[in-house]
Amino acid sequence: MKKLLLLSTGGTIASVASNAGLVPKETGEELIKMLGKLPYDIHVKDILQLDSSNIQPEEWKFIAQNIYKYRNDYDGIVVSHGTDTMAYTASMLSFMLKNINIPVVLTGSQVPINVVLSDAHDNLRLAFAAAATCPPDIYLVFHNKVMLGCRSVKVRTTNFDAFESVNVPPVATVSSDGLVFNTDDHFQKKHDGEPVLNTKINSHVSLVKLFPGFDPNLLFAMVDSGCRGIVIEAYGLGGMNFIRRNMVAAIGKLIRRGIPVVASSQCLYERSDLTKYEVGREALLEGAISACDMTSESAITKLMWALGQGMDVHEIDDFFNTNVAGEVTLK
């Protein structure tokens, strides 16, 4: 019987109704009781009790530290978490916990577990099954899908099918045959050393969605206020305007000031490619770093982590051209 740990952090899954709205109150033990009998030896530790809108870099570090602390005591760890920022947490854990030696599975629900038709029961059961059977890695489980944490994005606000695996298929799905694993080479990762906990990050970054009329001077205002790196969700393959409001020139000036600028796409699927159009090539020539097919959640957390290591612009460029945790498909 696999020995598994539930780290409870709050979220909708653990919420109850109050005069102020839904508030996380249920303990991890209460979550387990509502699941019924499972074929695992499950232990519980309540480490946080927060709506995930309040989960921030300090909590990422605390969650990572707990996972690392208990990694050798259990066969797998499940983290119950609110859905709104769960993809950010899963992405950051992928960088903070390099070579983790057990499966770590994040899950939550769209409806509290104490509601009759909640999706929490199925999500938790699948999370424990994944923690008992998946190879070591950071995963996010939701609505019959097991996804790499650094490829997961919340795409729906109320539908039970709230998360999607972006630009790679799910690691596994549930069918009448049980848990069916994808045999894609993308998931045949090899660990190259002992587990390492590294929670050093710099969260003084910004994620900017480009729109027609955006004033590039706002980027300088961010930097003057302490921003040390920027991810720009540009158009299509990564295009940026250079007529009148010259984003391209602004990016060049920022990079020469030592501020890395990462260009991703506003399109959820497929990649950014700064080499195809003039509006992308100009940005590339100025030093913009391509996020390729990374999610925005993964790009911003990867940038935070890189800055936390003291990397300069050139080192961050190289780092973004490295597949660390399955977060990017490189040519």
Ligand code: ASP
Second form
Amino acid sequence: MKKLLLLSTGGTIASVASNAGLVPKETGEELIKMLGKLPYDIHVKDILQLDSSNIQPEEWKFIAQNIYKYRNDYDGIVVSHGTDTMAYTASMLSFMLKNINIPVVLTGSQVPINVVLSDAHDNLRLAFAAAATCPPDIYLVFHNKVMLGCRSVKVRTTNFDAFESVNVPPVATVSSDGLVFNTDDHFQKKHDGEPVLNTKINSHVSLVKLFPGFDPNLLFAMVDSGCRGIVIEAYGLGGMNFIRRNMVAAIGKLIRRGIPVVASSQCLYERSDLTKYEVGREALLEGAISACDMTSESAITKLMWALGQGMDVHEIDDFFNTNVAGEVTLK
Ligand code: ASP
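Could you please show the structure of the form predicted together with the ligand, as a counterpart to the form predicted on its own just displayed?
Full complex below, order starting with the chain above.
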């Protein structure tokens, strides 16, 4: 029988109604009790009790440390987590826990587990099944899908089908035959070494969504206030305005000041390609780094991790041209 660990951190899945609204209160034991019998030897540790809107870099480190600590004692680890920031946590864990030697599966629910028609039971059952059968990696499971953590995004606020695997198919889906694995080459990732826990990050970064009329001087104001790297969600393939409000010139100045600027797309699907239009190519010439087909969640956490390692702009450029955890498809 597979020995699995549940690390509970709170979220809607563990929430109960209160005068202040839904508050995470249920323990991991209570979650397991409500699932009924499963064919696994499940152990539980309550490590946090937070709505995931309150989960921040300090909690990412703590969760990563716990996973690393228990990685040799269990066949797989499930992390119950609020849905709001789960994709950020999953992405950051993918960088903090390189070569993790067991499956680590994050899940949550849209409705608390103590509500009759909650989606929590199905999501948790799938999380345990994935933790018992998937190859080692960081996953997020939700609504019959097992997704690579660093490719998942929350796309719906209330629907049970709240997460999507962006730009790569889910690793596995549930059918009447059980878990059906995708045989795509993308998932033939080779783990090339011992697990490494590296929680050094610099969270003084910014994620800016470009809109017509955005004042590029605000980027300098951010840097003057301590911001050390910026991801810009630009238009379409990665285009940015350079007439009147000159984003391109601002990016060049920032990069010459040693501030990495990553250009991603406001479009959820498909890759940014700064080479196609003048509005992208100019930014590329100034040194903007392309996020290719990464999610914004992966781009911002990758940038924090890279800065935490003390990488300079050129090293960060190289690092973004490296597929670390399956987060990017390089051409
Ligand atoms: N606000 C909740 C949280 O992220 C939402 C959820 O879990 O679905 O913790």
